Amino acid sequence: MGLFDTTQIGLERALSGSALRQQAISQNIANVNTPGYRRQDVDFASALHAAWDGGQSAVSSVNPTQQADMSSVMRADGSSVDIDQEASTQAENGLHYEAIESVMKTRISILKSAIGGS
């Protein structure tokens, strides 16, 4: 087992995905009144879950990407951004980010303790 196992790499990929999702949400909020704008989203969780059984190399190869949400409903002005939904998604994503960050900090603290650091 290496210093950084599949779980650590998965946490790093999830943190990157959550950060990218936050950017997409911010972009959506900024374009709420832009006619023809299609809502953007990042679905990294399903890619991570699918890669998990493939081990460390499969998890390492997961690269979250921003994509247009084709399932969202277009408003009369041509935008598909629902500001209430974006606020809710932003709050949820923030909680996910904080949870992942907390787990990573705990794992690093345990690792430091194991190698004799404080």
Given for the second form:
Amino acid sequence: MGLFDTTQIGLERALSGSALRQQAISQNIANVNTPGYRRQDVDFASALHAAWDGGQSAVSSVNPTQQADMSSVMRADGSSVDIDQEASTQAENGLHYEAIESVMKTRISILKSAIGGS
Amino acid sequence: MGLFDAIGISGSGLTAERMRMDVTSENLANAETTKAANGQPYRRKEVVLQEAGGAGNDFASVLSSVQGGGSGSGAGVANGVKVSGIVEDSSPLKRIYDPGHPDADKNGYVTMPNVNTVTEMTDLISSSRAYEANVTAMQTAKTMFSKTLDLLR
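Can you switch from the form predicted alone and show the form predicted together with the partner chain instead?
Full complex below, order starting with the chain above.
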């Protein structure tokens, strides 16, 4: 076993997925008034969940990508961005990121004390 | 890196919304202008927004495309919004009866700009709200980024 196990790599994947998701949300908010714009989202959670039991190589090969949401459009200008939905998704994603990040911080401090640092 | 891109994307949103506010202000300021620069009554202007797609050929996007999808940044991600043009509204100009006006025709009618103050005010509110939303998105990305830096402590 290396210094970093499956959980650590999984956390890292989850952090980058969440960061990419924040990018998609920013993109949606920036294009709120762009006619015909289709909102984007990033689904990494289900792929990561499915890969979890497959071990380290499966988890590290999870690669989140940005996809267009082709659901129906309610706005007259053809933009499918709902600003309230984006705001709540953003809040949720931010908390999710913080949660993963604090787990990671704890693991790193355990690792540090095992190495003999303080 | 997703979070730096997110800050840049929100920045492009801020630029676009500020441009909309500038144009709305110009429309409001010229709501009664019967002689614009071309000698004709002022026509209201509108900002056309477009999704700024694909990676550019600047250093950062070339580097990330060379690095490939392994970094988790994903391929072909878009990068914000851009102003693709400012167009004149071709809707008909208003005609009002005002024989005392220096620009009145021989029947006493003056051709006025096609600016509707109520439309401009709602546009102004819309762009101001969208600007705020972009600021919030940028703030969230900043917070996430500084939390990540905390991991190094």
